[in-house]
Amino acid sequence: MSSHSPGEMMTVAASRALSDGDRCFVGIGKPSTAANLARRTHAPGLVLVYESGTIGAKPDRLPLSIGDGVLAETADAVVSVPEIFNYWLQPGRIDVGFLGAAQLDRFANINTTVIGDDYANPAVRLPGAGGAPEIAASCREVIVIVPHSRRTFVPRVDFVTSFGFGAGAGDRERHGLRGRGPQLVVTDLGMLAPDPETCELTLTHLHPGVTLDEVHAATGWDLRVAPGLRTTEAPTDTELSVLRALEGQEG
């Protein structure tokens, strides 16, 4: 089996979380790479939905943005942005939403807005929300894909851009949010899932070659570990070949 990078392991693990026939709301970057990898390997019936209004896109290369023409050219349908949100997303017609994060806390709340306590004068002003708050609120479930570091995995986000589980169990219901929230967080070190009772993120998988000490060192809180901690299955040669072709590393 071919050797792989941590980033490749993260993308492959995220792609495996998608099932054939899922309707997946896709963002640009790692989420798009993972979704397109899934469609080319184990989930040919995966329906890719992009925020620009393309439904059932089948790009022959990774799109450069949500406005890339290849998405419209290969889509089953192209609708308006308001229709994507008002008819498809908000009523709960999307199975899986993919999100990234600048900060993520123990209850899977996401920050992509500002770093620093002062919103008006932050240390860093980030790109912002886009459609992420609606994705987090309304998709039947959410997958977060993000590199694992203390800068990202913080005890409490500086700003809640996209609601995960708030302060814990029951908060989504109290706010009337339709979707189940983040059900999987995939990083370059392992995978995490919310505890069924508390909704606190719990480490469920270590990627091959990664130690538990490494994960603890890269997490800004006392991370809980599932009793049956498992090792992620390494990428297959086929998965790596398809992924590298998608990213223009081969062929």
The other form holds:
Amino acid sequence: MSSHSPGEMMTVAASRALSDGDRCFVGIGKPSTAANLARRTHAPGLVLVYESGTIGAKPDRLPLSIGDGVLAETADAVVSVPEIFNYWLQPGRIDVGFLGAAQLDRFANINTTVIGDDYANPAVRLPGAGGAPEIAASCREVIVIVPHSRRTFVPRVDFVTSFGFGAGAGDRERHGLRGRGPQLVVTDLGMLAPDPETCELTLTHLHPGVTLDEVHAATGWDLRVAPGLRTTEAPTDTELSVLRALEGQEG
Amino acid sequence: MAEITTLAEAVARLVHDGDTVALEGFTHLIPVAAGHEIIRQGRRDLTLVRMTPDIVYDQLIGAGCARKLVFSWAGNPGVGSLHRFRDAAQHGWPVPLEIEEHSHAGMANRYAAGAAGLPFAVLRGYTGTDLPGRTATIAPITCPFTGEVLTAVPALNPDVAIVHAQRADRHGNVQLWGITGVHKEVVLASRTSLVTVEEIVDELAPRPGAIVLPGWAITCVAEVPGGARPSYAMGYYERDNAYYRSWDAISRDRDAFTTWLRTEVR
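Okay, that one was the form predicted on its own. Can I see the form predicted together with the partner chain too?
Below is the whole assembly, all chains and molecules, this chain first.
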């Protein structure tokens, strides 16, 4: 077996979470890399939907942006931005939404807006919401890909840009949200999933070679470990070679 | 019928200090040359509206044209932050920048309501997030038929919409294809509009699936070949990804940006 980097493990693990035939709303960066890897390996029928309005894109290289020409040229349909959100995302036609995060908390709420308590005078101004709040609200489920560190894994996000489970079980229902919310968080150290009772994120998998202590040290709250903690299967030679070929071609 | 004019004349006629101006283009067909013309003409106190303020808005903000930004995602797509935007929002350089922040779905629906001549739009979004608490133009609304609580956002009706397209004829009828973003909505929502095009032709060849904005719905059309660079115009040229990457270093530093502005735009 080839050796792999933590970043490669993260991308491969996220790609495996996508099933053949899923309709997947993809953001640029790791989500796009993972989704394109899945389409080239175990999920050739994966339907890639980008918020630029390209539905069923089949890019032969990784797009640099969500509006890359290669997405429009290879798509089943190209629609306007109001249409992609109103007709395709909002009614629940998308199975999986794939999101990143600048901050993520124990109830999988996501911040991509500001770091710091003062919205008007933030310590760091981030890009903002984009399509994420509605992706988090309306996709059947959400997968979050995020590097694992205390800067990112905070007890409570500074700003809720995209709703995970709010303050815990029952909160999504109280807000009338139709999707099931974040069902998987993939990091460079392991994988987390919401506890079925409390919706608090719990560690379900450690990636090969990673220790529990490392994960605790990189998490800003007292992270619970799910019963039957498992080790993620290392990337196969095929997964790694396809991933490396993809990343080598980036536009 | 749209008036065929030059870029400089169109900007001088349509864009005034204090106006609300929307330059749109969702990665594709971004009217960059028109943004640079606004900088050259020294417009001030603009309320700039754009779903995805990218490097042309970083340039307008850094040049001191903007008082306020209405947006849903501000970044250099695939690269990182907009440093001139951050400098203005966090440190008030060169002038303080007020922000009004939405999601993509919220902005798209605000344009659609504006185009439809309605006062507001309704969407099932924003729920549970901190955005409604920070943005006055997001409010809950109860469906009169089902009682479901949804979100209302007011129509956006800019003074001027500026977009880029592939081609137009001499009557100002516009053909565009590929990723069409909110081109149609922003032009129809705005009081006046400018469409810059790669070329003006005597007659438009029919092109199945192309969106056509009829000339009578547009105020001005200007021929500006390469007017979307470094973004792209499908069928004419590719996105200059290297330029987007190189912008990061130029924009990070106030002096490097000022030099860029002096040598490349003014």
